[in-house]
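A single chain, nothing else alongside it, follows as structure tokens in the form predicted alone.
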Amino acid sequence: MEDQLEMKSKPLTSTTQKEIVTVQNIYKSFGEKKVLQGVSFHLKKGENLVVLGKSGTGKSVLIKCLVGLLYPDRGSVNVLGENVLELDPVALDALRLKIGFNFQNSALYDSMTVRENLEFPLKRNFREMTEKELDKAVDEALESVGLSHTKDLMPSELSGGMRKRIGIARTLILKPEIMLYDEPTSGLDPVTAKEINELIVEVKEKYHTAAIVITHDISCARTTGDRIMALAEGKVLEAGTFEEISKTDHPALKAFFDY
């Protein structure tokens, strides 16, 4: 079990730059409200892709389609070589174990200590783990986010930034190949937001994960994104590096850089 859960530490090579997420021309509506209108993109192994846009542009709906929490009305979604739209529940659960989803509110259980929050996904998915293995996994995850001293604290005793970090640690503990961050800096002061942005970059470099970062925060996009994809009204406006999209003349996107 320790070998199964051992952190990945091999350096990236050119062979790792393959597409591990490919979304083709997906549409999603809720009644008459059109949320996604022909969105296509890819994510390569070892990169952070930022999906930038105002609230209500379909960003969160997009990543929910990646993990089968929602299904597009049409189009295709391929994640880690799997056609998400054709997976049965068992196969979908197996795929989700390889994808870490960081919710906007950190989604910690208030009645559990930090240690218990981190142990929970391990006990649910790896029931044969010993107490020693659980302790080691929890210690490694907390160390990775710089919060080893919080192990026996309750979520109510943590600041907003600390809760965000613990949420990331709980996701990392399952050693995912892809991280999904939903508005990771929402509700944080500028100093704490900067620390979370830097942590997202550190996670990629240390664990060689790929990530999709959903945000409306231009500072988050600048710091965390290898590439930026800008959404507005359910469509992709621009895609490229931060420097490339910062030169856009599109009014809906230009407002981010003029703020």
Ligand SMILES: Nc1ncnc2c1ncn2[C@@H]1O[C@H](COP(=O)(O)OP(=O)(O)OP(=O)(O)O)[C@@H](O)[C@H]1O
Given for the second form:
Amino acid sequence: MEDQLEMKSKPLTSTTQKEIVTVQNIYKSFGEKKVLQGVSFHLKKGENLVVLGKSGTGKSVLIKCLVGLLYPDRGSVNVLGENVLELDPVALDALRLKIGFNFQNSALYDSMTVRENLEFPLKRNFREMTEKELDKAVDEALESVGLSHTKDLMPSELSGGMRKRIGIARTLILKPEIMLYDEPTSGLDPVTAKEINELIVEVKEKYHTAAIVITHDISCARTTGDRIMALAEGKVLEAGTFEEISKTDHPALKAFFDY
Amino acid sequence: MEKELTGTTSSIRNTIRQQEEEERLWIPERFHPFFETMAKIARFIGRFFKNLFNPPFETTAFLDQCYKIGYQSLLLIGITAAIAGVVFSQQSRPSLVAFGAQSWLPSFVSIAVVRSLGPLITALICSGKVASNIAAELSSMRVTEQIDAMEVSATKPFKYLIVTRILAATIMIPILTIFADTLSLMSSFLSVNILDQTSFNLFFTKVFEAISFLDIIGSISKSVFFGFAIGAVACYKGYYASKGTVGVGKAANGAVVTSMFLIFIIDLLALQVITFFR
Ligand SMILES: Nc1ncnc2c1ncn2[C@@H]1O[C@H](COP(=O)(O)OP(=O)(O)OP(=O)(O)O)[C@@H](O)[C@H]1O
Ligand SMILES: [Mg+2]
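Following the display of the form predicted alone, present the structure of the form predicted in complex with the ligand.
Zooming out: every chain and molecule, the one shown earlier first.
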């Protein structure tokens, strides 16, 4: 199974590109419930990988394993040359700074204004920054997501789409090398979803990030993904470009393209 | 190379797991969850002290918590303490009068308030107001993944959220206790004054004659422990809340019940210690 995968993905990527995320054969269960059952994949520099899968297949669990929010029961996780499972807290924090994790529900700090939300990680990681520099960084990040006017609003005053954008701005402000998007378009209307998809592509071009985009939305997968990996029942079903995946005859995967 | 590493990691894990299992053998199975919880609590408290003395410090967030826990409880604590002072003096007065000992009332009230009523009322009110508030706030942050979001942006949420709150509770609750003691005694004086016409001076001379330095120190140190218990229980329940909105309710409820229970246990223990020194 693993070898098969390797075969499939090899021709797609040139060997000159560096693998910045390598996940090998990870397993994760919660009590009796088996969630991930031997997932392997990799992400190359500058690449957007879409993880496609039904609700409950463990997509969120998978990316939480990349940043040490969850630890797999077995397997290995290597991110930016570090073995995530063996890092001490200090090294883990250093690695986390290079990863922008966007949560499924945005996870904005609802007791803080938008500006404080963005300043929060900066103030704690770059203590020497002056008020002016902070302001500049906040403005820049807000501008990249097109929401400069929301600076003094509370998260509760924002719409769902705006919350997603602010969430993205909050991770961009740390200038990450890898972006992780957990269902960036779920719960949004098609128009707003399209805007978010465009934003993801823009971020990739402007900040030169690699990204893993989790979704169950086909149009999101098509616009944002260079490569697509389909997950079902804790295993990788298929991996390849959008065209390759859309020709699949796997019933679980086909259902995504049929509706 | 990668494969090799994975191999060693999992073999190390397995050995650790085996060792853990061997160590556990002599404890009956059904007590395991209890000991696991105890270990988790011990680690939580250990982590608090480790983070407490390690810079950088979250000073602004700490002062903010002091304001919330201390200042915003003043009114409630003040009113309840004043009422308790009035009720206690008016209820004990008839019995004292029956023995012709109403001049003892100030001493009587003073001992009751400083030794027991003041600290207890403050702590109980705070576990209703402060502990439930902290637990609900932290657990809803946990449920909506805000704590995870802090974690992955390397901002050390334990320092920002937990250390500040436990420390603020530990410091503010003794201060609130002193405030409650003062108000109880004042209100008691006023209620006595209406019936008996004592002077302010006489009343408070008697109040201070009745209590010793040990009473005051004991009462304040007891409150320090009350405050720590309230802060730690509330933070623990909130920080480890289970997922879903049910988790928020459970955390808030658990925080109040557990901290109230602990307050009485601490009160009992403190009494033994103070009696030993007396
Ligand atoms: N902390 C946890 N404790 C127990 N079970 C969990 C935990 N996190 C996830 N699970 C379980 O793992 C399974 C996969 O969850 P996950 O959130 O990864 O799904 P998902 O693929 O992201 O789905 P969705 O599209 O709905 O977000 C679910 O059945 C969930 O109940
Ligand atoms: Mg998910």
